[in-house]
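The chain that follows stands alone, in the form predicted on its own, written as structure tokens.
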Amino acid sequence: MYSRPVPRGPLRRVAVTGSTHGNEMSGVSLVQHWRRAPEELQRPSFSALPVLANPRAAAACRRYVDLDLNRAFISTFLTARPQPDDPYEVTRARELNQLLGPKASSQAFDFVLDLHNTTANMGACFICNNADNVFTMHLCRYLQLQNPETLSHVYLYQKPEEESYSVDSLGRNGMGLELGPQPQGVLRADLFTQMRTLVAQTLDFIELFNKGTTFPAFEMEAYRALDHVDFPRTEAGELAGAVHPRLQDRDFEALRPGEPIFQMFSGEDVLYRGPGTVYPVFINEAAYYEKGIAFISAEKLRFPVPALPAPAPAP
């Protein structure tokens, strides 16, 4: 499972992204806050770099100018020539692909964090986008341990033989921090909190590393996606139903046959006819709605995660 080999030397190259999705506003607000005040994410073995990802879609709080940011960091737009019609966020992935990457390279930063919220009853929630990484896995157990009055979840969003396409890809390691609810251009101060706290914490488990902490193995609980569910319809695209009550706000909860998942506009409800239970996440997504999603049905797993081992010494 584990392909990725664990970090041989201290992370000494760090960046914490927000505005990847312009709307979402704890991000936002953090890396502006921490552009003026950067002391604030310094550590004594590292520094961290604050990155506003998509500073035009920030600046007219939206989630994106021509298109999804965080679905950009893919070798088709990486490594095309540029063109002078190219999209705003296609040229923004190749400045941040310099800045933070190139992905997939020696040369990229050692660990990229970046910041989300939705607007779906996710809590905290760490997106990862498989387990095969085993510092990223003991780095979402840390976060889980300091926090144990918190529920918070891993959820792994990519699919076997699918290339890897979000911001924090182009880090060497690296995670989604995702949190909510929340609305879209909307900023609430507890939230603000408790990602500025949750970010201190993931620089703190940096800074443990690195200064030689061993940490020992354990079994990881976390959500795998399988596929996306789109509302229900009419022929003419049009929604004709929307996310039952009994389903609303219930992300990471188990979902069995049988069970309602909407309720039509014409008053009947629509059960999940799939073969087994599974774990609904991102329900009623606000920004899925252009994307033909009202949930996203995974499923929940649980293996072993080897110890992480310190790291050698610096030269």
Given for the second form:
2 protein chains.
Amino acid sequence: MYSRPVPRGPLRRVAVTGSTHGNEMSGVSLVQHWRRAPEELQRPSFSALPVLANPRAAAACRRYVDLDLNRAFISTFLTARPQPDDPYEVTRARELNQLLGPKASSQAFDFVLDLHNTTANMGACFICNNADNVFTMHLCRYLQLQNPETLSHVYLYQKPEEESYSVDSLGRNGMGLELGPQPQGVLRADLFTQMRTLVAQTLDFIELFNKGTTFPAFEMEAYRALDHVDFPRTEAGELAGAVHPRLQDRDFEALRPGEPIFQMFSGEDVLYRGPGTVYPVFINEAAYYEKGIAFISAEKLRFPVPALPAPAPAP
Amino acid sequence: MYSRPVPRGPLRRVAVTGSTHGNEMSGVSLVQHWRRAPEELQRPSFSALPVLANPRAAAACRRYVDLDLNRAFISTFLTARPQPDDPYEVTRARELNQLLGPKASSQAFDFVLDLHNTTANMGACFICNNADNVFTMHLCRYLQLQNPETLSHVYLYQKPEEESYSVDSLGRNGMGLELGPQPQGVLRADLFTQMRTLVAQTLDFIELFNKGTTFPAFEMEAYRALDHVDFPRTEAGELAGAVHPRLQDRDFEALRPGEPIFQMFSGEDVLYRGPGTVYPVFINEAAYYEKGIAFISAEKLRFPVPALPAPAPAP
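What about the form predicted together with a further copy of the same chain, after the form predicted on its own?
Now the complete complex, all chains and molecules, led by this one.
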């Protein structure tokens, strides 16, 4: 399960990316602020680089200009010969691959933390492609221990055999930090402060690791994506119902067969017909309507994470 | 103060418009539903017409395509000779003026109800250009009496001498119905149901009036727009602070001089420096960032509304 190598040396090249989705305002505003005041991202052993991942989308306050940048870091796009009519985000993915990669190579950044917001009631969610990265699992554990009063979850999105496609997959290690609920195009002070604190704690964790701290083995609880569930729609594709009030805002809570998931405009309820209990996430996320996703069903996992040894001293 | 004539006959031509802003999903989805099931808008004395005001913006799930349709119903746009490169919403404003107008003329629709959502914590808000329309003031009062458990407010947006510019100004009478908070691009079942109920009650009120009901004089409480307040920004126009946590979500509550309105990214608070108490509305509305509006300060008014006499019998 742990195919990614544990870092053998200190992490020196660290990036924090915002505006990967241009209307997710906590990360957009934080990165804009850090570009004016980079000292906040400094630690004794490294300085993290603030990166405005999708400046055109941020300027337009849209998720993307031509296509979703956070699905664009795939070999088809990264290795193809550039064309004049390439979508903006394909060009931008190649630029970021040059800046932070080449993707997951030994020359890539040591850690990429990518900042997101969701309209779903997800609280603080640490998004990893899978559980194979011991370093990132320990980071998630550290963030949970530092914030005992905050609801936070670890979410594993990548299907087996699926190619990674997100900004943070450029780094040798990486993670998405998702905070919600926040409307697209809105900056809430409470989530801004929460994200700022979580980023600072991430840098603190890297600093602790760089200084030779070891972290003991533990058991991780996480949620792994199973299926996408679309809204009920008419033949023309228009919505025919909404997320049921009894499901709305209940991200990461158990959904059992027979419980309602949609309320049709005609009045009746649509019940969940799956074979067993699942844990819905990204319930009613604005950006997922166009992807045909009303929510993603996930399973809850518990698995052991081995100890994180101290890195070898810097050469 | 009451320059608009009280309707002298029954209101037969009634329209309910949605998607005036294409990412305000309660109205978009309701109008799409009513176009499939128009019987819900029928009353004994009339049938309301569901109108998808901005179909291209709805299809793209954006507020607008070229410019804000709900500012486009001004004589400059409505009377100018059409040009091939007119913005989409200018063309659409002329089409709607033909369908529902000519604007505020004796040939215009008797009532236009325009459906909106806001990301601000506005609850149910009845938006009128000014208080000069006795019929609409009585409608607001009726809706408040029908929903005693719901927080609802009357908001008057038009400055003296300012030309009306909204969709509902096409009709001889009209009103905007604003429900929040709801993120752009998200349909919440609770707000969908609330808006559906308020529209049904609006049609019920018109039906009562048409049948000869009289409504007694009363005293109205309403909020009238004073000033726009922008976010603190850098010289480059980037945000330098967020709406203060003590102001966020407090629409229609008193804001006194010396109370905080913004939290700067650098840490300090910005205090309200106005001369007296105001009532902020549209606090942190996503669509207003590009307009340079963090909130609108309003004053609270109380004024008498005369009785609404029954209409003359239909000829």
